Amino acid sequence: MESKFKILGHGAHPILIVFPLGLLATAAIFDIIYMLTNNQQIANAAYWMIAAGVVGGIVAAVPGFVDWFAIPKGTRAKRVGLIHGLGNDVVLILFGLSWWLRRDTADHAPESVAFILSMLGVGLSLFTGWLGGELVERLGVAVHDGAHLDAPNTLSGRPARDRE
């Protein structure tokens, strides 16, 4: 089933998720570094990475929802996609709450609850990312019909099933 929301012929959701996923994961790593070093600049950087990651996650969710809506009802892909999407909503909420709790602290340093929320968010994102891989690699969501190892370039305008 091909993606319904595309950028230059490729599914927009897999393209867009790399930014929020990378930002939020790096923010969690920076939180750990902050806890070990008490470096205020690291805490401040994590704060702004979370802000950008949450905004990027909301943007990436839009084409993900469009693609999920196109999956036929009653399929395993529809159920897995629902868990993937709702789980990622929870990830954004966890990080959003972590960000909110830091807004009035010195250099946006995470206190214990904000830190725990970030760790829960990154942990859950590992599971939801695995579900995203399951959707694409196992269930064929957002894969061009007829895709194969010698398919022509997307920008060629030729269908994937064509042989070069």
Given for the second form:
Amino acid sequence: MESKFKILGHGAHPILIVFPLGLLATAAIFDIIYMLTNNQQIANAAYWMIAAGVVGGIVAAVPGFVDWFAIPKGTRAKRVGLIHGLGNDVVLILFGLSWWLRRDTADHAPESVAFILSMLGVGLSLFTGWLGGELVERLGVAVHDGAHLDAPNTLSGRPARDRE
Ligand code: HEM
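Would you generate the structure of this protein in the form predicted in complex with ligand HEM, following the form predicted alone above?
Now the complete complex, all chains and molecules, led by this one.
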């Protein structure tokens, strides 16, 4: 099933998800480094990465929802997409709460609850990210109909099932 929300012929969601995935995962790693080193600059960097990651996740969710709505009802892809989407909403809420709890701490350092929330968020994102890969690689969501190894360039306007 082709993506319904594209940028230059490719699904917008897989392009935009690099922001939440990269920023939130790195923020969680920085939280662990902060807990081990007490380095205030690391804590401050994590705070701003969470803010940017949550905003990036909200933006990336829009084309994700558009594609999910287009998936036919009653399919495994519809179910997996629902768990993936709702799960990622929870990921964004966990990181959002973690960010909120550290807005007034010194250098925005995470205290125990904020730290636990970001660990829960990154843990859940491993599962929801895997479901995302299942949607594309196994269930063919956002893959061009007839895609094959010798398909012509997307921007050529020719169908993927053609040969180059
Ligand atoms: C933090 C937010 C999100 C992240 C990090 C995320 C991550 C991912 C990842 C890693 C993939 C696989 C991409 C690939 O293998 O090329 C994916 C695909 C997908 N995700 Fe998400 N996702 C998020 C939110 C959502 C939401 C809210 C929905 C709505 C139901 C959604 C629907 C989809 C769909 C339908 C696909 C299949 C590919 C596509 O249609 O673009 N995602 N997502």
